[in-house]
Structure formats: structure tokens, C-alpha cells
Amino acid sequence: MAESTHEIEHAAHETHSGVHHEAHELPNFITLLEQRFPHSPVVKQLQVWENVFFSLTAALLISFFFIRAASCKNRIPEGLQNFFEAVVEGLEGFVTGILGPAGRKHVPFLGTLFLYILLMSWSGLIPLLKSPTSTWSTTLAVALATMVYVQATGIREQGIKHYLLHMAGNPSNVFGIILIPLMLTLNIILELGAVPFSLSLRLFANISSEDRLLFKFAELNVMYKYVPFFFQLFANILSIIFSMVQAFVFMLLSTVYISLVSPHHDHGHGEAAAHEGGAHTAH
């Protein structure tokens, strides 16, 4: 046991280039495996490529767990095939509640996007796996693909010539003419650059730092013998509901995004305060 515990902070402290360093994670199967099997070609490969490859298992057990439950052909819903209706039913009310009944076709990406983070972040709590989300490669991957569908689906919805216009300011006088340059330049910066960095740098800093706080909490378990435990699980505690969180805030921000690209969304809630406000008037 003692040869195990000192395996394991031995390989916390490596780099992949071997360099030790203040380590700031739990050690996953692929730093033992680097410490066990130092010059093999497979081992290193699996370095370099360590992010993507838990990126890829959570999408994988998201698929399968989905696929299997979609195979499930039962008219009353029961266990697996129960579980996950539910989450869908909850993912697309919470998106239609924002979007409106139109938003249902923004639920697949969006229901995705929040089991994806939601269960790469869990991973880290798990012995001997990693969150990829703890890394900045990962979120801000995640982040572009957000603006990517964003952006796409402005064009989709407004069309390309009233998405042109969104993006200098929909000049409506000379005025507006003269100041397109300026805006348009405001838009590619705010939409195209400030949005993936603000989304992925607040999940990054986030996941990260629960990492960090599970690492040295399991230092002082080592260092005093289990004296600490019981902060360790609260930590644990702590991390499983603020990854459930960051995922949630994720989603929400990148519903909004959707919203303020949709002409439809902000058509449908003047019609109803329209309405509303003649209501109040009549009385």
C-alpha cells in the first residue's frame, strides 16, 4: 500500500517530458503508465493525446447509454429508457422556455452540450481518470464549436444579408453608415472572439481549480494518515455540484447566444408585452 501511495505521488510530480514539477491534478492510468512503461512509443502517444482521448470516452459513454436507451421500444418507460426521457424532457423545457416552441430544434445541440462538460468535469472524481475540461485546449474546443452553431444559425434564421446587417449595427441613417466600420469590427471582436474566450476560460478556470483542491486534499490525506477525509468528501461534494453548475451556465449562455441570433425570439416577446401592455390598458 505504501509502494502504491508513493507510485502514485511520484507520478503526480512528472511532466511528460519527465520534468518534475509542483503537480496540480490526481495522477490518471496514463501517468502510472508513463511511470511504469517510461520509453514506450504507445505510452507517449497516449501523452500527447491524453485530453482527447478522455474527451472521446465521455462522448462515447454518452452515445452508448443514449443509443441504448433509444433501442428500449417500451410503451411505459422504465429504467434506463425512464431515466433518460426525463433528462431530455428537462433539457428541452428548460431550452423552450427561453427559445420558445421553435427552440426545440436547438435541444439536441444544446442537451449535448451539457451532458458532455457535465460528464467530462465528473470524470476527474473518478480514480485514475482525468477531466478534460481541467485543460484549456478542451473548453475553449468545446467554446468554439458553440459560436460555430451560433453564428450558423443566425445566418440560417435572419438570412445572410440581415445577418451582414446584425453584424454592423443594422444602420437605419447616415449616422449608422458611418459608424458601420467601427461596429461591424465591435461584433467580429465581441461575437467571434469574446464569447468562446469568456465560455471556455470560466469553465477552464473553474474545473481546474476543483482539481486543484481534490489534489491537495489527497496530499494531506497521505501526509496525516486519513485525518483530513472527511474534507476530502465534502470537497467531492462540492466538485459534483459546481460541475453541475459550470455545465448549466455553459448551456444557459449559449442559449442566450442562440436567442439574440434568432429574430423570431425577440419578435414573439414584443408581441406578448404588446399585448400585455393593452391588457393593463383596458383595465
Given for the second form:
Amino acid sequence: MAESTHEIEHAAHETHSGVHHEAHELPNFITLLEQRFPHSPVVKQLQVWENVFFSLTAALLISFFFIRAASCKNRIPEGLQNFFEAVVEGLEGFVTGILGPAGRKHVPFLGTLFLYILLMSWSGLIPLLKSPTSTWSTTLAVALATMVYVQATGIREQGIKHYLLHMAGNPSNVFGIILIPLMLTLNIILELGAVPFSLSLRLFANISSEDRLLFKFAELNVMYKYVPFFFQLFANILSIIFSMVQAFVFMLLSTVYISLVSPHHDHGHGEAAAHEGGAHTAH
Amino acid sequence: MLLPLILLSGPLAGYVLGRLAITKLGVPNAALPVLVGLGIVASGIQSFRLIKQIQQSDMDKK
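Now show me the form predicted in complex with the partner chain, since the one above was the form predicted alone.
Now the complete complex, all chains and molecules, led by this one.
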């Protein structure tokens, strides 16, 4: 009786393991811990919060290096300070190139977004680590945070009245007023639904497909005694480049969305346009 | 990237409003294609405004 129970448990464990271990990406250290200590509650929790763990690690790494770099205040920068100053200046130049000098205040958010996504995407290339951006939950979280920031920027810069007019399609005639319900629904679907959906899905699809490609090449290496090694090397180099491209595209689109909610010269933004005109005159 | 999303969101918004109007307000079913058509018009207007805004900001930079 005891033997049959053990066999059933073993079979159930094998079935469960078989379903659970259908891998699509290279294993990370949490996966290996789970195989080594399958009944440990700590490892089970780590596995459930795997993406959060790696995301937080990326955030902590960025914070650590930037705080260290910022603590060096040499007049002639060198080492870490020099490198990070070049990175920040490059990001600032890019953002102000789209948003103008007023866009400088958005550089911390957009720059952090770029570096955070880049580090998360690259971490899948390091053995025993994982790209949190290869799961939709992570990319959706980042996209939703971006959406909240963009809408809050719109409300702050335009004022609540002009923001609502912008969402209602800036009606200037009777036809515009008739279209208000449609424009409101359209903009709500677009700005609160379609934009975060497209941002997250693009990043998730690209990074997860890169991870699957690397996994498949690793399988081929094992099956054909490392003959496809150079293909895997090529795939790794492509992954590095495409991860950078995807992080850049995410930041670029976020910058564009901020520019679209910022005050611009239009009929419906009288106060905001006047304010901006005043700012230009002051310059 | 935004333009296809705007063009898709317009008819979708018209459809959503049409279904709401039919179920909650008892509007006749013929209102649905009318609202979807208005949604297409709205997305066209929004796309035109977006293109105009982008052109304006390009001219401001020059």
C-alpha cells in the first residue's frame, strides 16, 4: 500500500514536473534551485515572484551605480563619473531634441525608463539570470507606469480644463460638440488602453522571442555537439543590439506621447498657448 | 505607430457607444452603423489633428 502511494506521488510529481519544466528559455538560478530543492517553501516563493525578483535586482543595480557615480563630484570627471555623465548627457540631448528645453524635467523619468528596460532585457543574456521583460506582466507594469506619468504630465502642464478639452477632441463648432462622446471614448480607449497595450506587447514579444531563440540555439548546441556555436554567438550579439533598440523605441514613443499631451499651439489651448508664447518671448 | 491605433480606436469607440446606447437607452439597432461611421469620422479628424501638430512642431524647430 505504502509502495503504491509512493509510486503515485512520484508519478504525480513527474507529471507536474514535466508540465512545469516545459522550458522556453534558458534556466536561471531560481529554476536550478527549484530542481535541487523542489519542496522548499522559500524556493517556491522565489519562483512565484521570479520576475519581481529580477526586476528589483535591475532597479537596485541602477540605483547603486548611479548613486556611486553621483557621489563623485570631480571637476574633471573620470572613471564611473565620466561614463555616467556621458550617458546622462546623451539621454538629455535626445529628450530635449524632441521636447525642447522644457523637456529637461522629463529626462530623469525617460532616462531611467531606458536604462531600466535595457538592463532587464540584457540580464537574460547573463548565465543564470533572466529577462523580466520576457514576460508580459513586467512590460505591462512598465507601460502602465508610463501611461500614468504621461497623463499626469498632461494634466499638470495643460491644467485639468484643457486636458479634458483635449480628451474631448477640442470641440470648436457644433459638429465638434456632437462628437464629444465619441472623441472622449476614442481618447480613453486610445490613451488609457491601446497605448500601454502596444508599448508592452511590442517589448514583451521582442524580448521573449529573443530568449526563445537563444534557448533553441542552446538545444542545438547540445544536440549537435557545439557545431551551431557560432550561430548562437551571432544570436547573442543580435540580442544585445535588439534589446537596445527595443529599450530605445520604448523611450522614444514615451517621449512622443509626452510631447502630444504637452501644450501646443492650437485653438483649444488658448491659455496654454499664451503661456508658451510668453515663455518663448522671455527666451 | 499612433496613427493606426487612432484609426482603429475610432470605429471601436463608435461600436462601444452604439452597444451601450442600444442596451441601456433602447435606441434602435440602426444607430450602431451610424455611430461606427461617426467613429471613423472622429478618428479621421483626430489623425488629421495629430499630423498637423507634428508638422507644426517640426516647423517650430526649424
